[in-house]
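One chain comes next, on its own, written out as structure tokens in the form predicted alone.
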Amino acid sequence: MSLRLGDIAPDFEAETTEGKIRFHDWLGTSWGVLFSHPKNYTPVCTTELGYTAKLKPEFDKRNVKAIGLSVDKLEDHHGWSKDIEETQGTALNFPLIADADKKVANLYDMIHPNASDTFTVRSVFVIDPNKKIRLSLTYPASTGRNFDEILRVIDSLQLTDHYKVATPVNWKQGEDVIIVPAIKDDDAKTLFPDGWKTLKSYLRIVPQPKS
């Protein structure tokens, strides 16, 4: 059965480039981004891993841990890591799971037989500190992921977890947000004392709340 938003992310033990981990313990109180790669030594994956390594300061600011997965052996990961550093200009600075038996890939339904019955598709899972899946994305193997978009979604999730707002189309950190329809105007006056702009009764625009 496919995992759905709100499900508890399956726990697992695995060997990684940073040692053996139990996933839930490794996450601790952090958010997590778990993403899979069809195979080691593939060009698109190499660029993705390099870019994710460059994003570490941004992940750290948001209390996010990144972890990759590839259905290859651990010794192959170490050689690939050298290629990533050489070609992308950044060393791998997060764990890469060795999933040669496809245990984790199957647990997270990362193998789609109609695409390939051998390799994973480009799956992404954003997991919150309660171990709930908050985002899942599936890309075809030929298309590199947009990790700036993944950061944008994490910003939205973290904001909307703390305030009764939603984020509109193409929203970015610092831009106006929407008061959720469930909040009546009388209650909104308390939550948003500086006021808001009403476009429709169900569409009220307010500056992003400050933490």
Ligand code: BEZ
The other form holds:
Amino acid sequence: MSLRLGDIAPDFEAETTEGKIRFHDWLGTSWGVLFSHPKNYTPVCTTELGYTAKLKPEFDKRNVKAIGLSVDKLEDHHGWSKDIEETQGTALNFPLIADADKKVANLYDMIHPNASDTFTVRSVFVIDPNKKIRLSLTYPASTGRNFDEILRVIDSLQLTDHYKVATPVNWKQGEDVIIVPAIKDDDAKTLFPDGWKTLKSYLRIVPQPKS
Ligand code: BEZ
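Since the one above is the form predicted alone, can you give the form predicted together with the named molecule too?
What follows is the entire complex, opening with the chain shown before.
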């Protein structure tokens, strides 16, 4: 059965470009982004890995560790890493799992046989410090993912874990948010003493609390 939001992310041991890891121990108290690549030495994947490496300061700011996966051998990962640095201008600065036996890919249902029997789709799992899956995305091999969007979702998750708010369409860090419908106006007065704007009884807009 496929993994669902709120499930515990399955633990595993794997060889990576930064040595052998046990996933849960490696995550420690951080958030995690586990994402798969169809195959080494492919153009879209090369751009995704370079861009993710550039985002490291943004991941660090949010206490997030990134980890990639492809169903190729470790020695191929090392060779490909050189190409990523050369063409994308940034060296890999996070581990890439060598999953040649597809153990992790199968555990996370990253192979969709009607898309390809052999390659993974572009899966993304955002995992919180309690090891729960908080976001899962599946993209086709031909479409590179938007890693700024993944950061945006992490911002929303981290904010909404701390405050009784939800984030509206296309929300970005610093923009107004929505008071969750379960909060009655009387309680909202305590939680948001500076007030809010009521567009409908269920649609109350408030400045973003400090995250
Ligand atoms: C790519 O990463 O460029 C790619 C991989 C598999 C199929 C199509 C594109």
